[in-house]
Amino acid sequence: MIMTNSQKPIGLYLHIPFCKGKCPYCDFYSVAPQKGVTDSYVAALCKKIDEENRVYDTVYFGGGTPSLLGADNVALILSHIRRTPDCEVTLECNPSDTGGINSVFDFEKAAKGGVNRISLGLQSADNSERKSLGRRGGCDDVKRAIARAKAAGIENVSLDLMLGIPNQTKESLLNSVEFCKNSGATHVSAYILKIEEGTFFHKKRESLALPDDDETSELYLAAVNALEEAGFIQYEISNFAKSGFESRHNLKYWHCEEYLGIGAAAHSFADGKRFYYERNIDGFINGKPPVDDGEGGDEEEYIMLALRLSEGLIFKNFENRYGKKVPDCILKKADFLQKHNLVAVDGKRIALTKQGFLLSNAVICELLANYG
């Protein structure tokens, strides 16, 4: 449902909490799909979208494994969404479900429904590493999924890449980057593995053959340099894109712009408020309202998110948004951190360096210490 409207468009995130199996590192909310439950969940999503009656300029199907819904359900959901003509519509896909030899996912139907960007879980181009991460299928599935998407007219393809995983070497990581380069992908999200509580990896963390902090830092910097050499420009701590293919939806998060999240475990920042749905499918299907999570978009939050971007905290944007200059306490700390090559400062912005990105949490905390 593509249309224009005087209402300012925002982003829409749809959480699809269905997975055939739980990866050992994953802490996102997901359950095994069941026919009746899946249909009821899709109906609840459509109902809530209709009730909101907003206009969106980005739509992101995240999960879970959104491609498990099938192209018919994806197209059905999109038919309820009022979108701008240039709306970016991203669908996360599992390569084994969309690129497997016997896969029946219909990319043409998804594209006709409005999907114009896909995100595929590569994680690694080394099949033994993929197996250790609990990924189904191999790299050939990734290649087929990309080919099928492009044949359907979906040219914008993002690949997920993981760093610091068990038994990973610099050589295997660079081979994965080379795979991304040759795959036809336009975007790469390269995340350092974080062992989250409640995951299988957390339970067996003492026995995992993980690189230490120094080795992980070397892997990160190697990935950054190799991706940029391959034409993927870093625009956020973990995200790289060919020119013009940055994720418009994710940029909303980092620019502290408003978006609506619908579905179990989905979070929102809309109308100046943050709120979220509980991690409960039945609750969402039965119409349980989201939980209030307080105000959003304050100065501190804006600065924190802006510093995740390669462009950094742009002074003019801060001044336009809050009606005042960036406080001197931030500028003084930035001058100190610049001497240690952790940030770059000029008359227009503060931006973290590649070394600063490695220590981003500590650097940002230092900049914001005692703020306000």
Second form
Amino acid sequence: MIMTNSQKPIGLYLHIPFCKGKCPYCDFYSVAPQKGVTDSYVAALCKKIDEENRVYDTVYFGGGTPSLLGADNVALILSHIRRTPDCEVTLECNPSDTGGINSVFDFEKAAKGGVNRISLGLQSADNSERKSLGRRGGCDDVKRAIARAKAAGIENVSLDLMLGIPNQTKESLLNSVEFCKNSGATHVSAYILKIEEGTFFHKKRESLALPDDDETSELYLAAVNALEEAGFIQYEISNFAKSGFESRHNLKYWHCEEYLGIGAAAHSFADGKRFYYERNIDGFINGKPPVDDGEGGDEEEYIMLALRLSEGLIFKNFENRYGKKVPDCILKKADFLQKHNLVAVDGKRIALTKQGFLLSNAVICELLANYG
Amino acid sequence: MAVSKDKIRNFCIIAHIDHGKSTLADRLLEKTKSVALREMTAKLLDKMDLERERGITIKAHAVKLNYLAEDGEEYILNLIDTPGHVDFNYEVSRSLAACEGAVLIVDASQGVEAQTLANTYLALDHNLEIVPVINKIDLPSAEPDRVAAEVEEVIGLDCMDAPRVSAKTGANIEQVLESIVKNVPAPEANDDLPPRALIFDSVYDSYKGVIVYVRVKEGKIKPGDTMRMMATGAEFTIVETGYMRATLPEPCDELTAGEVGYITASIKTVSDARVGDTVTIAENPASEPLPGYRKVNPMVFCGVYPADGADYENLRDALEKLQLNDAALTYEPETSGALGFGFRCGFLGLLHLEIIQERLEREYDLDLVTTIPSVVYKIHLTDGSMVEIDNPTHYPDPAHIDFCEEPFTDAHIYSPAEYVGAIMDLCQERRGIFKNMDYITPDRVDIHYELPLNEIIYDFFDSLKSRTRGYASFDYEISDYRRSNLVKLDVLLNGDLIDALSFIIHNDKARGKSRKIAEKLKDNIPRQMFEIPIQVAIGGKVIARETVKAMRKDVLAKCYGGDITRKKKLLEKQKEGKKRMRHFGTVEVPQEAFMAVLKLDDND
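Alright, leaving the form predicted alone aside, put up the form predicted together with the partner chain.
Complete assembly follows, chain above in first position.
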């Protein structure tokens, strides 16, 4: 085997840009699946993986709807991926495709192929809220999907929750958290709904009964508290996990570590460079090379990402990586922000408080205002 | 080419704004074939874009015309176009002093207006022969007979033979020229006396230095002579003398008594050749200067700051260049905690201020923040001394103030009678003291008020226009200083004083104004990471307060592989936005919030 500089394991992200339907809030790249296209796409992924010939310690099938590929294809792709023994392999699954009464998704096969973590889009335990988000299936599908995965030996289950859904109340949100608690999930991602340009929600945003910023903030803080009470500890602005079940793959992003993204619309940070494939399935299938997106991993980027984590910016890690101390101008700003209870500073780190997380764009900007 | 002095006519054109002064001037140029038709652009004499746009003549212009009259003789007509605004009253008076006659234009539909009267009286003060002209007879609403009668009645001028013209269509323009030739007296001129020439304008030219426009009263002036400015004592060797033609200057061997022309002498700045000063010749000096010179003092002051601090040097260069051509503009560096480095500038009035501001923005491409205009207050201290304050920042500790004085004006408002109520309301709001009211005609009035200058430098004219649907006209002059109950308002954000927003105001108005300022700031300062108290205070006492609530949410919930570049760009954008903010201690205030407070007017 040829030894390359790629022997240090990194993360691998695979974008599966197929969805049966487009959710009205979603701006990820996806198209309706067509048999021939899906096969060519899978073949192109495998080919690219072979060419890269790297070793990975995390793999993440994101989408789109990766479960649409079917367990056979997932296993086929995984067979091309060189993995470390403890590699974390996550598959995003649609609850109705994998937990529906008539669903034929083969978790056994997927697990055998290497999948050891799934992520399910619950969004809300309130079926009318799910409907307003355009989600197929109901809570029962989620429950069944979890049960089937666990039966196949996949113990690590993440659920997505959404905050700030039209007509959402604090009560309905707490019910959703309660659902997560009782579901056997090990991890929860709780995102504040963002109305992205180009989505259906954006088009009719005026008529949506969206909670305002104050209400959304209340929802967020309520979710954080309830999740922590339920044993899901916050480790990032939107991410919560039972101890030891933090997403290792996603932590790579926030720790500013390298990962390779393969597939249309997949982004990479590898060998110091950022690059991405265009949002174009045919282009990817036909071997169109990725687009250069500049250098990655500078100090500012590192700080900006680290501050998203509950552990915050750990001075020692920064010093080890960049061979210098965290600049004074940042520490000074941190002292000021601490007075307003937006960050917590001690001799080891700067970390945003929960209030700080809600204002993280402004807080991070303020911390970095005099830097660079 | 020596022309007999009895064939010279020196005249100016006076009119209320918009009555067609520049258009008539253009017609005169055309009729005397001073300009080829193809060179005519509308309003040739208004050289600055700004003048054309606003329809106001800002600088005096002069031009020599040759006219073959009906009597078969050729006449030299020197037309001196005067500035058209009260801010430039002194310059107007100097232009008038250079003439023997004045063409008074009255709009055939508008009739006599504030500046019609003001300018006429000014012209009569200078013993000028007035040549009335009824203009705009082409308008459907024109009533030349009624307006002629009004001029006779109000001003007492015989309008029987007044030319009725349309400067726009060119109708009857010869009559104006004939009337000038017949009615304006030739100059009394003696070439043998020691030279004295009145400077009625000076313009900076980057090739020739200052071009000094003069009316020679006595004696002769020629290149090689040493010219001496009798007020400033400055001396220069004359390089060139000549006549102003419509398109190009025409050098000449000498300027003699009675003539109007220009002198260049490598003069570096117009402040060395001030309007109103007398030029004599050092080799044969006159003993007394011509009467009437005074140094024009700025009446209105404000801070002018570059929106981007990096433009400070550019702003200074621009002011320096403008001052070359504008002796009435003053500036000195000042520093504001809120706005950084800038200049305290002095202006003749609000129009002058606006013109300078616009020229800085347009001609020098500067983005500016200007503070609230201020007048000059006299503050008498308890120790018996007196300080003059044109900047609220220098307002003394109230504990040391015995009493304050502010400048007052004598103001006349001319309006159709139906708006008397609205006008009196406005003047009352502006602390005006009613003097009297005259009916000029059965349906037109002259309302005489004494108004504090600080109440009219800001937005008075706009309010007057809007309350009288544009029909009222307004003229004022500074009269005296009067004792007044003044206070200084301070604005504090998060407890920090924002010096650029401080201003001096009459005590009776302080509360209302304070509330408005606090509200405006609240509406225009975006929520920030923490609550921001807004306070408006007099001395230590807060009289209005508002709070900008803390921002609740500014978060990018998702940030994974593909979002990192996006998040980085967002951060850069946010940092950029921060840089554009004005920083006051820990509070960030967008430029717009500033402007909103500075532009606070009656309608807010």
